[in-house]
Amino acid sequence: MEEDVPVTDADIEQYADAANAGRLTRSDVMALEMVGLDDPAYTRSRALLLMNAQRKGDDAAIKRYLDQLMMLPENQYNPIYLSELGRYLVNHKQYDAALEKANLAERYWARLPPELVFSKKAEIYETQAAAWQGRFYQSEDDLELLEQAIRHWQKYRDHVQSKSRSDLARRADAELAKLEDIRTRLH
């Protein structure tokens, strides 16, 4: 791809299958990185970059799509990829970097397209109570953020059982019962 040609979403969308299944080619990651910062389809190419290394569990991979992502102000309160950080953030306990991402996904779950509204949400809540949970953990026996955690995880729960998602309802049940425990031998 030459420098002043802009990408078109056509050049972009012959990559989107690789990338969701984890098969990107050396050189379609680097047909890819090639778009830039300046060029309409930089968004799109960075998310199927991420995708991909999501998709591969290559962890620095995705810190620099994630990154990357966010340099474009316009991503900065995009909920798809504020999540995405907030996700990544938490599984690295980086609780409040992981909160603050969350929460300011949540302020902005409106942009979200109607198909990714249920998921996105959920992913959020999930980001929120883990990191409140994470919190806890650290703090060994601050209570107040132990029900912070709990109220994030019935939060959580109480979306997903909205969509009758019994599978991920009941990772928050088994969330809430470990923290439940905890406060009966804390009080």
Contents of the next structure:
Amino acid sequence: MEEDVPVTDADIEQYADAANAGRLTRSDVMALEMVGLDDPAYTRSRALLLMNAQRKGDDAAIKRYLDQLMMLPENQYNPIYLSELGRYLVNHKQYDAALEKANLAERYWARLPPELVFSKKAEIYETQAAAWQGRFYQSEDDLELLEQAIRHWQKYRDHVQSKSRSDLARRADAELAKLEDIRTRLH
Amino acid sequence: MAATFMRALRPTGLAVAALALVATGCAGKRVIYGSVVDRNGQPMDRVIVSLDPGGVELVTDSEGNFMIDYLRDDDGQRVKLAKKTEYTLEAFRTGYHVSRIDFYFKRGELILDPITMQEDTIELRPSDDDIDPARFPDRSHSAGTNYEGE
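What would you give as the form predicted together with the partner chain, now that the form predicted alone is on the page?
Up next: the whole complex, starting with the chain shown before.
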């Protein structure tokens, strides 16, 4: 009986905090999954489900909700979801597709909420750098791909240093050191 | 008849000398054999293997094997492996962590244990941003743009 009751946008608000903490219950998930594609609350329901899956590290659910978000044309140009999808694709070694999504996210970065501009741009740049690095690793030592990977990790480092995020800059430095060592060995 | 047969078996002076030469050649041979595998035990080709000290760099074959039977001196000339020496062997291939092993080469032939290379995995953390769209105004339908932003 309960599943026949439609979930409205206002109803969804009750799930927001739990989703952000990765603590949606099974019945919460079922309620959010019932929101249909033609419902105005559809995108929010899937964004909350995605966030919950990310916090829990549920890889299959992350992919499922990203796919569901991308079923709406407007979400296919949303830099937040594009960035999340790009990161998922990198982690699954689909580097060409990851790069495409990250580049599209960068193209539409102006749509980012001001609160997320820095962090999402950092994620987009990191995804680009990782995707180039992955393409290089999959190549037969294609030095042009290596140079692209180095350039994009430098771009990421420049960005995170602009807000003095030394923790993120260290990650870039570690990857750059690794790639520069490879460059030395291959030349 | 038996004596004739025994005489035939008796080595001549020339044969003794030849055998001695072969034996000396084997004793002087200095070579290191090894192989490189991935974490699943599969052989890895195209791995660059280098030895320090030694100045040699070579690549594993299609079965992941390598053999080092000479070094290079400062002038680039081939020289024998030095006996009773501590060596460091390094294995490198793009996309994998560099593997290093230290070993002691006494003399003769040495077969190293297989070197296992670990893949350098590229992993991105999921975002920890709050991406609830209700937290932010929707910019995808703002005036003057369609959802493709054109």
